[in-house]
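Next up: a single chain in structure tokens, the form predicted on its own.
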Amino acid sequence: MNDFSQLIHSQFLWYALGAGLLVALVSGPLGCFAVWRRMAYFGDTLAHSALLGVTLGFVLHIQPTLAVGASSCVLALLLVYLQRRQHLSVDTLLGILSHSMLALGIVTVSVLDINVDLLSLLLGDLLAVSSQDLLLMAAAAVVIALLLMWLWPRLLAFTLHEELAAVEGVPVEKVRLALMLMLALLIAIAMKVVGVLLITALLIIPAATARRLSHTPEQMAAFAALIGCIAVIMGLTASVLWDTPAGPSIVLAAGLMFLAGQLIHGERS
């Protein structure tokens, strides 16, 4: 008991529990677009270019933080122009990417001879968050809800009818470019907290349990912002208590009230 006690009032798990719930609060909102607009393949994309990114900063001596959200609005980017130019369904583009730079990534790894702990990129690290780790992901995630609830009116236009929006002014390109910048800067953070595994399952899981509970767009991104953030306190509380992994343990509870929600849900209908 005393050794938890000891533990509770630690600076470094309450860092950790700072950089969960900061993305767990601005996860959520996107989570909405990425479920409304079917993107969950594109968050796998952006996570397998995660590796690349690390790679880099480590060459370029750079945060890796920093590194990565480089590396996935590039690939944002890149995605965008191969949208235009090429007569291939979004699907079949991002199958390609997505494993094309996880191999680059991997390839990069081996040649250069950098020594990068798979493990905590794949699964995250989020007992070593620094205070650095945590202004960093704050800054950011400062800049994503600023342009959430900029965009937000844009953004539903934009994904409830394309052309309809596109007729009454929206500039829908740069929506369309604006919400894939803003995930690939929430990946660049996540991955300290949940790994390149598990982005796109805190990503959609909260997201989609707030869909049965909610009744407005406004209402699912706030539903899904609290499961998030319940799912990091539920997880980290875990991980203290049994000694298992944070990003894994966070992902397992936001699994296990998605499954709760459609068991209640399932009764109540």
Given for the second form:
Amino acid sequence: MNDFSQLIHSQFLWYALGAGLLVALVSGPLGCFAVWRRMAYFGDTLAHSALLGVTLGFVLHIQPTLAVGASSCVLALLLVYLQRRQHLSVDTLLGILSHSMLALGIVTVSVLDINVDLLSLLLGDLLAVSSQDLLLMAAAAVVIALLLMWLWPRLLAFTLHEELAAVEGVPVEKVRLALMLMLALLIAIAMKVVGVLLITALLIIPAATARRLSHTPEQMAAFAALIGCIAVIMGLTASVLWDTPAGPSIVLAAGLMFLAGQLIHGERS
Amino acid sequence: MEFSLSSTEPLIRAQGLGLELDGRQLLRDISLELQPAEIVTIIGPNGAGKTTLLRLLLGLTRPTSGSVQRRPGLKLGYMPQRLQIDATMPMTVDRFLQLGIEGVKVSDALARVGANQLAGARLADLSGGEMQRVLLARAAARRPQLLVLDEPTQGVDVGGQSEVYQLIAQLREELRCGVLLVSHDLHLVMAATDHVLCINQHICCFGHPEQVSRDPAYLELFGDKVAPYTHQHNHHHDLSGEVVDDCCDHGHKHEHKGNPEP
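Swap state to the form predicted in complex with the partner chain from the form predicted on its own:
What follows is the entire complex, opening with the chain shown before.
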């Protein structure tokens, strides 16, 4: 009991919870687009490259979240440009980039002998979130949420059929760019929560779980955000109770919810 | 570049359109004008560049030569060849029809294409024919000045195909809009269009269906396939001694006005 009240009063736990919930709230709706538009690989590529952003930030003395945000945005722009050229299959291109960037990130971290815990970059370090981290994450989450609300109908039209949307006057290239930049921002703030290896899971799993429960795109986005939040709470609880790593525990909780959803649905049909 | 075109002028005017991609000439020297309230059908063999031409006219692809002028503020209704909606997106027909269209009445939009029963259906569950109707309903719901349809009968069974063409003719009457469509259904199209544009990378021939179906360039491309149709009409005309306009006694009337030549 004493342990528990100590825990309740420990700041790091509340910071961790706040950070996790912030990320889950925006990764839910964004994850829906990742699922609808089959962008899992794209998210992976951005996330895996975040490690390189960290090293760049270290070399240039920039705050890691800011450095990753900036480098992810640059990479997102580059990917939009490469995709438009469409000479290589997008899957192949992203597959090459994704893993080369991850390898490059790990190699540079070790060559530059940067004083970071590689494991915490790869798998997240939620319990080490500082008040400064939290503020940055909140700012990025607000930007993403506002952009999502503002662009929502256009994002949906663009996702349903790009050319139809273009003919009907949706500025599709700008919308595409906005979606990519939102993802890049999310990756910058999600890295602290689940690490570069698991960000895509946080995007995809809650959205995929929400699919079964929803009749409209908005419902699916809301349920995905909710499921993400529950996963964060469950994962964090497990981490505190059994000393499991927080990031993987959150992803595991989301995965279990997905599985449960499949089983329940399977019984119904 | 956009030029100002008055309301009696064409909806779209293309001059010397060409598209070259990776050293391959996909289209060359296409000039045409689309007039208000007129149905123009693009036909041509596979790989002739029909959809590419649509994309150029819609402004989805930029031509490598020539120019497209659209009437300023031209309102387009577009029906893509297919809508491959990912089954992971929960989207109903009524929601789809409302998305991005101001003040649309779903029941009216669906009634127009005879698909009222589909209002609450999930987009991902629709059959090919149902999807075509919903796409047509959406294109028409915007009350366009020009309706652009890319193979509107794709996925529609043979019985439903002529219905789709009737629907298009009705929409033209109701909305007073021009219609530009790409089609493979030579027999059906010939009866339901004002003008036919036959292309094979370039314009082979253009004109009234009857003119086109006797054009050597057309016969070279489609001669075997449409022989019965052409023969029937030639025969008919030989007997009556009359020309062209007789081709239209298929139960709906066309007013042939103006000069069809490009």
